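There is one chain below, alone, in C-alpha cells, taken in the form predicted on its own.
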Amino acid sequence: MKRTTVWSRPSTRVAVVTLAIFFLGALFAPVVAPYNPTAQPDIVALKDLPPSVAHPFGTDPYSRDVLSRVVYGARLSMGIGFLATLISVTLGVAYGAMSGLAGGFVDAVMMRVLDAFMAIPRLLLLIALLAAWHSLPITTLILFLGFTGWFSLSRIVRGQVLALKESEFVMAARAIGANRGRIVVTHLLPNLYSVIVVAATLGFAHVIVLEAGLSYLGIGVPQPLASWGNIIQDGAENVSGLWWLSLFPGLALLAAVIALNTLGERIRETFQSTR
C-alpha cells in the first residue's frame, strides 16, 4: 500500500503555495507594492477611487493605494501572527511539560491555575487590556497575543507527557541517570512534534484573525500602519460604496486562514494515519 504523506494531498499543496505567496509577498513588500502604503498623494482627487489599472485594488479615503496596503498588511499581520504563536507555543509546551513531569500536588496546583486562566474569555481579556492604552506599540500587541494563547496547548502537552513519562524508553533514560531536562529534550519533545506543529499552525491562523479583529476595532495595529483589519475598518462606514476596501483585505485574510487551517488539519490526519 502506498504511504500517504502530507504533500501527497492536493489540498496541502494548494495551502502551501498560498502561504508561500503570502510569505514571499510580505518579505519582499517594498519590491511587490507599487506605492508607499502610507503615502497620501492627493487627498481630494485620488481618494475613494475604484479598482483601475493604476490602482488595481482602488484607493482609500486618504488616497492611499489599497494594493500596497494589503501587501504591507500581509507583512504586519503574518509577522505578528508568527511571533505571537512562537511565544504561545513556547510557553504552552514548557508549562505543560513541567506540569506533567512534576505530577502530584504540583501538577494539581498548576492545572488549577491554568483552569483559572482558561475561564477568562481571551477576546474579552485582550479588549480590556488593549483598551487601557491609547497608543499600543506593535511589540506590546505581540506579547499580549502570545501570553494569552498558550493555555489550551499546555493542557494537551501535559496530557501527552503524563502518558509518555511512564513509557519504557523514558524509564530506561531515568535508569541510566538522565535528568528531567535531558528527558524532555531527547525523549519527550520528539514524540510531541505532531501535537506542537498542528497546534502552532492552527494557532497561527487564530492569531491572524484575532489581530485583524482588534485592528478593526481600533485597538490593534494603529494607523497609518497597514493591517488587514484596519484596512477593512477604513471603509466600514460605507461598505456598499467602498466595497474594495472590505473585499480585497478580507479575501487575503480568508485565504491565509483557510490555508493555515487546511495545512494543520492535513498534518494532523497524516500523523494519525501513521500511528
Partner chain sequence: MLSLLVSRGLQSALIVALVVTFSFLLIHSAPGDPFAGALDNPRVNPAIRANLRAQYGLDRPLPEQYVKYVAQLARGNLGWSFSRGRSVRAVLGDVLPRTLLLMATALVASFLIGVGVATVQVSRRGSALDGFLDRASLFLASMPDFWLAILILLAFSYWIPFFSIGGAVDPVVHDMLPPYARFFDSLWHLILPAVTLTLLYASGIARFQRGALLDVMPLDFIRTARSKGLRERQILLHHAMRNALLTLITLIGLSFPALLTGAVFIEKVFAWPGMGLAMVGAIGARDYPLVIGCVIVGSVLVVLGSLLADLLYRWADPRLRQL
Contents of the next structure:
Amino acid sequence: MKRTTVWSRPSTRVAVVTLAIFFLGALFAPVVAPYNPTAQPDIVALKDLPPSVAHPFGTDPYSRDVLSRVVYGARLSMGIGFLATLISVTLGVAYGAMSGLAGGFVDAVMMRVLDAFMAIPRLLLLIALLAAWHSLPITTLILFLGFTGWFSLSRIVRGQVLALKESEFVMAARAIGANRGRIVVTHLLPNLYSVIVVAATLGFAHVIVLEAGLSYLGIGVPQPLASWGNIIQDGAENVSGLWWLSLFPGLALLAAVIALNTLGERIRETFQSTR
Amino acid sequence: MRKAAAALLLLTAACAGGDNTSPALGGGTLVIATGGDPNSLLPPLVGTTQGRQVTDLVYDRLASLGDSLNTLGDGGFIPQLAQSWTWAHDSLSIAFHLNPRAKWHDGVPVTSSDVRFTLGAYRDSSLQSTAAALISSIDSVSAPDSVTAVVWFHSRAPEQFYNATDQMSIIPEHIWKKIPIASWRSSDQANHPIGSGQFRFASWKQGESVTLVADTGNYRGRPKLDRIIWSIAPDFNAALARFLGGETDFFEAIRADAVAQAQSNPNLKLVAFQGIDYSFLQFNLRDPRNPAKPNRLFADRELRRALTMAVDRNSIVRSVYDSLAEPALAGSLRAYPTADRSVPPIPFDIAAAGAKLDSLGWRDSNGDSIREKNGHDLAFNILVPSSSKARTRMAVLIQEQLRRVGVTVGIEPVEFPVFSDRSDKSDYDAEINSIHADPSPSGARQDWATAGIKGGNNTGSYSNPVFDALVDSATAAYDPAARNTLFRKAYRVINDDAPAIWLAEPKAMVGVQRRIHVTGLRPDAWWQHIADWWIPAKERIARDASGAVTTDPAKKNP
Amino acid sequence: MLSLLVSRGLQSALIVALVVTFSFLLIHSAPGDPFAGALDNPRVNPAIRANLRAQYGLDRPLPEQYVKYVAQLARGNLGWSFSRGRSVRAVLGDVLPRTLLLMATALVASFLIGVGVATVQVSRRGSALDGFLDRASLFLASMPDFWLAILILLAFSYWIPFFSIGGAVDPVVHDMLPPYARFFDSLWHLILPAVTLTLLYASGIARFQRGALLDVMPLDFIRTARSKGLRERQILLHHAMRNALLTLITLIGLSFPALLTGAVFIEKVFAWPGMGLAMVGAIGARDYPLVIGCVIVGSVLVVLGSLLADLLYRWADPRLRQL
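With the form predicted on its own done, generate the form predicted together with the partner chain in the same format.
Next comes the full complex, this chain leading.
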C-alpha cells in the first residue's frame, strides 16, 4: 500500500508530467513541430535568426527552425535512449542472472571480464568504438550505447540473484523439481523488478546525456538529422552570437534528465521504504 | 600612419645590405592565432598553410616572388639566397650567385652544394614531396664554385625562373646528408629546422605553440620583430575569445559571423586583401577503390552537369560568407590576368536538373523520393574537413539542395590531416576541397590537367585532352595576349565539363591588434614580409619585452 | 596486509591485461582501416608501406601480432601517433599531467564542498535549506557536462571576460614570467575548467554523503552517544562523519571514470590541452593508436583508483585492519 506514496510526492508528479509532455511531443512531432526540421527555406534571409514569434527558438545557420529541430530532437534522442536502455537492461539482467546462477568458476570468470569492462570509462569505450566508423548508422549508435551500459546493472543483479538463490522460496522451488530457467522467470525476475526499474530510469537519463555529448563531439547523430546534442553542435562555433542554439536544446535535455533522475530516485526511495 | 610605413619601407631598403640592429627598431612579439599544428617543418613535405608559414620564415629560397605575383621571366622577383643571377644566352640555364654572407642558423655558410642537394631531395621518390611535379622542368644543378649554383633546364619556358626559385626552399646539406632520406619524414630533425631565413626556429610544443626568434645576424638584415609565436587553438571560439581579449595579435581568418565583434573592438583593426583561395565540390571521376575503373556516378559528364544545376551557388556563398566571398570561377581566380568573367556558369535551375536526371535514367520509381537507376540509389558521400566550418556548412547546404532533386548525400566530416590524406589518395566520391592556388594561372596544370593526376592536386582525375593541350600551349606562350586567349578557351572547356561544382572565392580578411604595424600582405602569402612588420617602442606591452633578443648565438661563429 | 596487497595487485593486473586484449581486438576488428588505408594504397610508396608493416607486424598472423603488441606495451611503447608525428607515449607524457591536475583540483574541491554541503543538510534535516540544497544538487548532478561547460564559457568569456580561455598557460609569456606570476597564470587558466568539473562532481558527492550520513545516524553507537547527552552537532561531526568518510573513500576511488568523462567534455569546450582533448582530436584524425593509448591509460587510472580506494578503506576501517 505504501507504494502509492511515490505518486503523492509533488516532485514525482512534476517529473511524470514533464516526461509525458516529452513523450507525446516526440510521438506527435510532425503535428507539434511548426516546420520541417531539415528544410532550409531561405539560406540567406532566414539563417541565424534570434527567437521571434515566427521562430520561438530562432533559426540555425542553415535557416532551419530550431523549435522544430528540438521537437524532432526529442523524438530521436529519447528514441535512441529508450532502445539503448532496453538493450542494456536485457543484457545486464541476462549476464548478471547467468553469472549468479552458475556460480563457482564460471561466475568468477564472468565477474573478472566484467571488471575489465567496468575499468574502461564508458565514454572512452564509446569513443574507441565510434572512432573506427567513418559514417555511423543510427542503429549502430544505439547498439553501441546499449552494449556499453549494462555492466553495473549486471553486477547488482548478480548480487540479488546470489542472495535470492539462498532464500527459502527458491530452495523450495528447486526441491519440487522446477528447472533453472523456470526459477529465473517465475521467482527471480519479479523480485528483481525494483532494481531493474530504478536502473532503467537512471540509465535512460544517462544514455540521453551520453548521446547528446557524442553528437556534440560530432561522432553521434549525423546531419541533417536533429538530436539535442547536434543542434548544440550547430551553434558551437559561435556560442555567443547564436546562444539560442545552445540554450533551448540544452534546457530540453536538462528537463528530461532531471525528470528521469527524480523519478528514479523517488522509485528507489519507495521500494526501500517498503522493504 | 601610411607615411610612417612608407618611410619604414625606405629605411628597410636602405638597410637591407647593412647592419640593421638599431634598438629603436628591433623589438616586440607577434602572436599569431592559428588553428592547428604544422604537418611538418621540412619544406619538401610541408602541406598545410601553418607549415608553410613557419618554413617560409625559417628557410630561404634563391629568390622569392614579388608582390605583383608575376611569374613570367624574372620580373619582380626579390633576391634571397641568390643576390643576383645570369641567364644563359639560350635560356637553358641560369647561374645564381649566392650571397657570400648567407649562413645557416648553426653558423655554417650556405653554398651552391646545398642548392644541388635540395633539388635532389625534392626529386627523391622516397621522400614523396608534392612539389616534385612542379620542378620537373629542371634538369640538374651544377656547382662550379661554392657561391655559384647553375640550374639547368630541359627546355626554355616562360615560368622557368619561377619554377627554379619559388618552388624550392633550400635546405642544409650538412645536416640532412647524415640521415637516410627515407626516414626524414619521421626524423626528429624534421621538427627542429635549421634554415637561413630571417627568423630562426626556437620551439614547437605540439598543440600549443611554435616559436621563432629573430636571427639578428642574418645576411638579409635583422627583422624588426624579436619573436613570432603561433599560438595553436583548434577551437574557433576559444581562439576568437583570446584574440578579442588581446592575448593574440594576429587572427588569420576572421569569419563573416565574427567580423562585427572584431570591428566593435577599439584595439583591433581588420585588413582585407585579395586572397587566392577558391573552394569547390570535387567529383572523383575514378573509382576510389580502384583508380583503373571509372566512378560509378561521376564519370558521367551529364550527371555532373545535372548536379551542378541543382545547386544554388550564389545563395550558398552569401549564406556562408555574407559579402566576404564571390562564387568561384571554373578552374581560375579573379586575381589572374587570364581570368575570364564572361564564361557563363552552368545555371542554377532545379527543373532543368530534374529533367536532365530523368533523361539520364535516374528516376524515382519506388516512391521513396530518391532517384534510382538499375536498382542503385543516387546517393554519395561528401568528404569535408571538420576544422573548416565554411566547408562543413556548404556541405550541409548542398546536402539539402540535392535532396530536393532526389539525391541522397551523406556528410563525412574528418579532421584536416585525414582529409588531406584521403584527398591525396583520391579516397572519396566527392569532397569539398579548397585550393590555395598557385600565384600563376599555370597552376591549372597541376590542379586540373591530366598531368596533375599523379603527384599533382588533380585528385578527382579529371582528364580532357582538349583542356590539357590548351593549358600546355598557354603555359608555353611568351606573348601575354596569346596566353590569355588560350587560358580562356581552357576555362570554357573545364566549365562545361563540370569536374567540380565551383563554390566560393573568399576575400582574405585578417584581424590585427592596433599596435602591430603590418606591411605588404602578399595575396598568396600574407606572412612573406613579416620581417618588416614592427611595433613602435612606446606601444609595446609586457609580452613584447619578455621575448627580447639581445645576443646572437650564431655570432660566436666567425 | 601484504598478502592482500599482492592479491589485489594481481587482480588489477589481470583487469589491465583484459583491457589490453580487448583494445587489441578493437583495433583489428575496426571497419575503418586504422592505418588510414596506407597499406593497400597503390599511391603510397612501397618502401613506406613495407616500413609500416614491419613496424606494426601487420603481415604476421594475429596471435603473433598480439604477442608483439603486448611486448611493446610492456616496454611502455604505446605505438606511433600518426596525427602528431610522435610516439603515443610522448603525447601522453605532455597531456596526461594536465588532465590529472584538472581532475585532482576538482576532486579536492568537490570533496570539501560536497561534504560541507551534506553536513549542513543533515544538521538541518527537513529544513527549507536542506530541501533547497537537495534540489540544487540534483539539478547539478543532472546537468550534462558539456552543456554546463558551454554555459560557463559563455558567461565568463563573452559576458564577463575575466579569466583566460584556452590552453593550460599563456603560451606567449608563461616561460618568461617569475615563478609566482607563472603560478597565477596557470591558476587563471585552470579556474574555469576546474570550477565546471567541481560543480558537476561536488553535487554527486553531496548527494552520496547526505545519504551515507542519514544511513548511519540511526545506528546503535550514535544512539548511545546521544543518550550520553552529546549535542547533535557533535555527534554528527565526530561519529557520523567518521563512518561516512569510509564510504567516501570508496567513492573517490570509484569516481575516476566520472571525472575522466567530465574532463573529456570540459577540455573540449575550454580547449584545455589534456588527454580528453587529445582523444577528441584523435577521433577525427582517425589516429587509432592515440585513441587506444588514451583508453588504456584511462583504464589503468580507473583500476589504480579502485585499488587505492580498496587499500585506503581497509586502512581506515579498524574492523578490517586485521584482515
